[in-house]
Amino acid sequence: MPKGIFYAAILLTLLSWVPLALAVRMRVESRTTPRIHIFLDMDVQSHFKPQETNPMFADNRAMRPQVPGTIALGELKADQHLYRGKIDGEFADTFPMDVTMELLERGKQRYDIYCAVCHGATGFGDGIINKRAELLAESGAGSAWITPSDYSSGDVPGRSVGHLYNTITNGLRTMPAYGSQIPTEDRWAIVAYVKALQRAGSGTIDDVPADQREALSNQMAEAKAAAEKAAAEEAAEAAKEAGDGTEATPTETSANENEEQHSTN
């Protein structure tokens, strides 16, 4: 084969690859001007932007509201017992998932947030939002304030978890609706744990396991004395404060007391 033929092969073999190259160059490259389209098929579409004019409709609104009695693909949420906390049309007696610690522990960390601001972290009622409230209403800033319910008194502690997760979607008097903020689950995880403080309120010493009840109950009897001398030790240092500052402690006053009667003597 003549050198020249040869030569012009392999030349044309390498030309044949540049479309190649500077196809896949365009495909991975990042440019910041639209890439050149021939055949346009669907790629590029003519379009509205978001609350922009359509003189197409009467309203001259590009965004169409939702058609009445239309329900988006995967939120049918037929379940009533899951997602209204009903059964057979009557708030649930139970949940519609097993109430496990992972689900309690997922509960506090959603009840943190959202409810104990107002509700209090133990479920009385005495949360920061109600605790700023009660000052404002003394210095007489505010009055229309209405205190939370306390989940351990009047007729909260007998309302079926249902009837708490309804509250929490649709909200109850005052309380504002969350179903929009906590999703489902989250929800039930909230119920859950609202009910482990109601239980926690109302339980004795008797609710402990046998074998745990020695051990408890030190800790309380710890805790109490412990209590009672850091109150004592206040009374004492309140008490010292509004005398001359020079009154003496119990130790002192017997000590000066043996004194006085040892010099009598």
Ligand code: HEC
Second form
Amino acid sequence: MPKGIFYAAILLTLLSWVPLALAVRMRVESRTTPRIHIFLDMDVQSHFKPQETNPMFADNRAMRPQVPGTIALGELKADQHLYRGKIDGEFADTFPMDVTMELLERGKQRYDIYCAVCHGATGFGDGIINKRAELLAESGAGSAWITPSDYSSGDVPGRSVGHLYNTITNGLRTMPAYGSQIPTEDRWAIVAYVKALQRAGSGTIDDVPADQREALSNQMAEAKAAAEKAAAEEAAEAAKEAGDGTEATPTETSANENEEQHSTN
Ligand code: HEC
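What I would like now is the form predicted together with ligand HEC, since the data block earlier showed the form predicted on its own; can you produce it?
To see the whole picture, the full complex is given below, headed by that same chain.
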């Protein structure tokens, strides 16, 4: 056999191991890039990082501001009633959805989470945060606290539902805004519940179903009589004690004597 063919055979044999060696290497090595990346597509391309400069624009900024008037897909929010609580630029007196028991219950649940801490579970402005702030103020630690509004007093009972919705969404004076934390529908649900709290706080006997009024009136009369009786008894007791008080002078002197005895001991 000519020597040339012999060497060529050895060389080819050795070369035939190369693909296998490559395959083994690929299997044992770990890397973060794809092992075989023949078509680069758009994986590797020139780009700007955030906050980099780009002389192509007059302001030299690579990051471009949004073109005024552009709106992300699905973010149009053109419904003024639903999203801003307004009809023809005025705060709406109506809800943009049906007020159902389900909505009220959702509102109660959300109210208890977001609002009750300040406004209290029944909306009198006596939530746990307010109690704490009052304690701090008493101890002289802080006096800048503004008491959360009582829903049943001042301007609040007269506020339209659109106004209440706006207060939750954007805040009002020192009341913080909750628009970014509470979704639109939930804000309306809370408005419905606030209205329910206000209604509950201003109820009279006429709101009770006619067939239950008498029983309730009797109960109220009984409670009133019991309270009056207790008050009269208390007054009698107080008068009796006051009577004792006039005769109590000797006991007072004896107390003084006791004190003197203590000091001599
Ligand atoms: C961190 C405490 C705090 C929380 C939580 C809070 N509020 Fe208030 N809210 C206030 C304070 C304080 C005021 C009074 C603002 C003022 O007079 O400067 C107020 C005022 C209001 C008013 C009266 C506004 C008016 O028309 O005068 C409404 C209505 C109201 N809050 C509703 C809510 C609702 C609904 C929530 C829950 C989504 C909520 N608040 C959560 C503190 C709070």
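If you superpose the two forms and keep the largest set of C-alpha atoms that fall within 1.5 Å, you have the rigid core. Computed from a predicted structure; not experimentally measured. Numbering follows the first chain given and starts at 1.
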query	finding
C-alpha of Asp207 off by 2 Å or more between these two forms on rigid core	no
After fitting the core, Ala62 CA displacement of 2 Å or more between these two forms	yes
